[in-house]
Amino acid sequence: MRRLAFAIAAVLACANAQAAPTRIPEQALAQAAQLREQALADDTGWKVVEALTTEVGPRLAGSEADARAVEWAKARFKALGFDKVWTEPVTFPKWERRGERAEVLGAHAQPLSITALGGSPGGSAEGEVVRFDGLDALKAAPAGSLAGKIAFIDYQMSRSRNGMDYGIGGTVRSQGPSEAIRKGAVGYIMRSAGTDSHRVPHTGITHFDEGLTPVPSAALAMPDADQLARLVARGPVRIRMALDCGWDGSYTSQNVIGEITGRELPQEVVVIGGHLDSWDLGTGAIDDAAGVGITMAAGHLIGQLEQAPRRTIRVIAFANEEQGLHGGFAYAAARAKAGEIPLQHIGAESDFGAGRIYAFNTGSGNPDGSREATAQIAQALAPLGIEYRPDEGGPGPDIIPLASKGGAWAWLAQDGTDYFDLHHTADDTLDKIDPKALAQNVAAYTVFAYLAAEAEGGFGSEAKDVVPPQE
């Protein structure tokens, strides 16, 4: 314990004296050069992401798969040559779907595609459905106008490389219900998050305002919601749904952890990882076992140096990421806890599918003295088609929690234009990964990682309140 206070002491009073700008040495430039090139021969992450796809699968967080991913992944990171294994415990509410199903009702009797929200109650709603292109014209409904109704929130995202009209996406599912609700709704559906034209609904978690009483609440698949759409336009449509899903008690899961021990100042670590959990629909190919597969492949690539980095490469399989970060939550309150945030000296999270990774950039409270660094890893980066882009970018999910309390961050965009076709939905599976492009983003994280570990100086990790920028 006195060896950790000093070792905490003696990053702050570094932090105070604002010491000479951080370098990346000329040694460790070279040497993550080779492992740039090794690692886009080594097919690692993808046998990792083709073992937890093939023999665990789906993992919704909760589930009996939930505890077999643990075991998974303690027996991957040792498999794979870390020096510690361990896991940390994280506790959510429990929300289970047991089955699904909808109809049009009367002249146009039809079956429609649909999915349960996660964190939506069971039960059945019957209704006449009012449809709206989006929440502010939810909201602009005047007061019980829905009162017997159905909501349908009919608005569809758009394309991009960064995934931006998510964040308009996932309002639109996290905030529906609760808005139908008070217009007096006695169920909600919207189409789903997503750009795909494909007969896959996109699940995702949805929450209720407190006060309310929960409704069922579901998504379409985007040919349905079309569908749907011109039916309305023709007069009054009656619908029936019918959701068998719902919360049931708490559970307990793991956040798992690999670590190579840094050489020189080991309780100071290059923090990595990717999320373990996945919704039911698919096998969580892309959201999230390529990031695990890829930040684990990072770790032990980097383990395989005949000398150890600096500092230690830490590498999380974080748990319940889809519901609520939970397991980034935990895992920042545990080292908030202890006195740890100005060792977690810099922290980044593949989760955002396997495209290739196209920009580059750090934040943390101290961007000017960790500028030059960032900059010369952006030049290591850039043979693999990486730009650097020092005006852009946030953390990534599970670390969202760990900067927010002074913890600093990396941002390596992945190219996401087709992410949004498969997120959350049964077309998430291992086919849709290629090889070659996840290669790419194991040799960017594993020459990130390397090279942050030799920094010589910090990247401003310090114990404070910060509201860091949307990746």
The other form holds:
There are 2 protein chains.
Amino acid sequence: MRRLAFAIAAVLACANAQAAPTRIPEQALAQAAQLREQALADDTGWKVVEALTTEVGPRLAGSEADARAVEWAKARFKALGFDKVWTEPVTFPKWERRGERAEVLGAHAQPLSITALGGSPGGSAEGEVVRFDGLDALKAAPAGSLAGKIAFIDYQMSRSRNGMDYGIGGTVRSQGPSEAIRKGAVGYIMRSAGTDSHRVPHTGITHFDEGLTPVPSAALAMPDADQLARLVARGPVRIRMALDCGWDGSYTSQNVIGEITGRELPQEVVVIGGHLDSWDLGTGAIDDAAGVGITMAAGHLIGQLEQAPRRTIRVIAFANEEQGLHGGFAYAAARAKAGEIPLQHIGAESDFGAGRIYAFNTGSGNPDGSREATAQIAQALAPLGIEYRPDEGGPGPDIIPLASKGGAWAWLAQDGTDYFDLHHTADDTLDKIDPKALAQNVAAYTVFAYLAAEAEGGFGSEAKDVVPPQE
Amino acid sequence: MRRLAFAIAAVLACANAQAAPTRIPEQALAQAAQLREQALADDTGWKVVEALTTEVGPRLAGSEADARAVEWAKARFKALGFDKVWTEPVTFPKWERRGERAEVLGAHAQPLSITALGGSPGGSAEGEVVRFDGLDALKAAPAGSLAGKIAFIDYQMSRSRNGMDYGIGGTVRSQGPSEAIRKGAVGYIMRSAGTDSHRVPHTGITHFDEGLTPVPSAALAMPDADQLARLVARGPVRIRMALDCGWDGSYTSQNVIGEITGRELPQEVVVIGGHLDSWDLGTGAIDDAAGVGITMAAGHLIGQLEQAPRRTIRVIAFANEEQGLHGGFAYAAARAKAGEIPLQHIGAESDFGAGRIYAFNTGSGNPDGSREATAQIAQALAPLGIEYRPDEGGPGPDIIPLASKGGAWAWLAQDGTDYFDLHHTADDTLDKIDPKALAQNVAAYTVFAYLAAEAEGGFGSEAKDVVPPQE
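Could you present the same protein in the form predicted together with a further copy of the same chain, rather than the form predicted on its own shown above?
After this comes the whole thing, all chains and molecules, with the earlier chain placed first.
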């Protein structure tokens, strides 16, 4: 029954996309201006972030705290007056961290501050350290040259507003271990993919290519990478690393979803969200309680309007983004299976901290008539210091699977200048969030989601295979 | 033989102090101006700090690394061309840290970042947390009111150039545990005595009053203190803390001493130094490899002059400052026993990081005629941005015992604005030091030590009991 209704709506939605250019009605723009000012003065987003980081704390996917986070999110959606609240299962392999340490051996004996990369096997590795400036240098090492040794990639990420250097830093993390194994290494360490200078190493998921036997793989805090580089420059250095971590079966968590039901096209949904899971080292404030708080608050504020929005606002607290967008894939797969991709009017995830939003755009894999509407939304966002960048952007992580299936996306670019100081570290805690910047984010998501929901016409969602641009 | 010579010199030194005002000869001032510029361009201080923090790393008093640090310092003094290098034994109780953790129990279960206070016993404590704003609030708690509970003093130090609020923060650390025990507490935790916002708790020595049974005592990182305060505000919170640490017999380390022998009054010594030990969490860069580097470099630069200074420059890398000025007490006790206090022409320790020096003064417990000479030295320091503050200052930590016995002291006040971000934490690492600021310190110590050594007349050193002013 439900699928039939959706199928009919889908046909209509596709028809819309081919018709007249999408427009935002004037009265909606007026309402959005009010919502914007209201959101700037509202602390719902902050309260959500405060509560999630304080009451649940770190919430590694698959941990006891993951289950607590799901219950917390359900209760919060209800308390914030969402019309419907439900969960959808997300199953994934479960990885655990129990302990980790490393030390320089010999004449310069001293501990090193490290953290296992997500997905690393447990175990010990001891050997001489061979330092490389980057992944290419490791790739260029002769076959077998690292036999019995520990590879150390010492790439220093640079700081920028859009965090673009994480493209390299993240690759050092994801591909470094497999490259090291191919050269014979018994362990892998890297300078953390980050921009800080504290003894708080950055974790993050890695993987091992098929056919390789995984080795203990970890990241060093920045001062420790500096230290190891200095020691290696003096002569051969042996280290020992001992990681107590690893995979342990599978776990089923939940995408937690709250909706503000649309008044005219309730089956068409504006998807906004953040991810509910975090790494275990910090309390996941910027990554990604902020995203959950921003989008829950936006949904709540829209839900407080006298007149419900034209389409449904669907806020999703995604499960296990950190270890492979598991929540995002589950959501997209379920929509595709149900033929609901065309009903995913547009989607946006907030998952780049809590810095001010400075740019906006929308897109899809489909030529569509939404440029004017996008410009209209951008104009409504402009008083927040947000610029329209028609040629930039891409979907947030958990929206990528949806965009890959043809769903339209919105890009609300956050200032990430400080993001990689904190990302995936113990330092990702509530005190790092500026409540005013958070409120600016809430205002932007509220305006965007409301106007997208009110649009006459669509943003290009259509069921087809797409390679979405990188955000 | 040696003692007789010293005794005669002491009489002369005393006579000098009562005579005409102390003066710095013009040619010495000219030489000092050259030294100052040379020091600003010299990287000896930086190299020393780099080597000590890298090659030895953390060097907790009594640890294996303490012994390595002593060997390192001897070798470094020799390599830097000091005329005499020797060690003097310093015996103290040995305290070890092997591990530590804490966690919130129950509905909000999560780990807390803590570190044991130096001197804490090992063991576990579990109980409800009772939060106090400061030490006075804990003192005001009814007797027995903390039976079975864990006291939490949540005092936030404020930031300042002279670090004056450490007076309160340090007292929370030193007196808090005993007060907690008196009220029946089974454990003690405090917000770290610091000014940062990272997951790097600040350790530091505490003590337990006579007749009390020590309980596990630790400091929380700032974000963890914030978190615990938020949780306590929501309702009763139980935590468990498990510290693996404690006292283990005694240990004999060494004050390591290098001298540039004076040309006219070699038995009179200008004492400058830093402390060689560090806490175990960081590599002791600002606390106090900087002090060792600054003063070794100053001695080295003076030692490179064609003509040796009039008096001897004695650079001391003091043993175990952190756990009770053990090196400073040993040095002063040995001088007092040998009747050499009057020969300690003047003393200064650099132990407040590596920030630029902004103020200068000298003092002693003795009315003396050295004001004019102090002003002359201040004038030679002025091009370094250093102000003469005739009513301020006091001896550095390891000089306090000497000053207490009548030794004159100099005060070279460092900018400590950032000092308590790093002090006694894992974040006390080389990257936190600005080489240019370090060179300014070297220049200041070089100028001061050289001019003090060249002075005609003394700064008031005389064997008598004195209560030195707080620095």
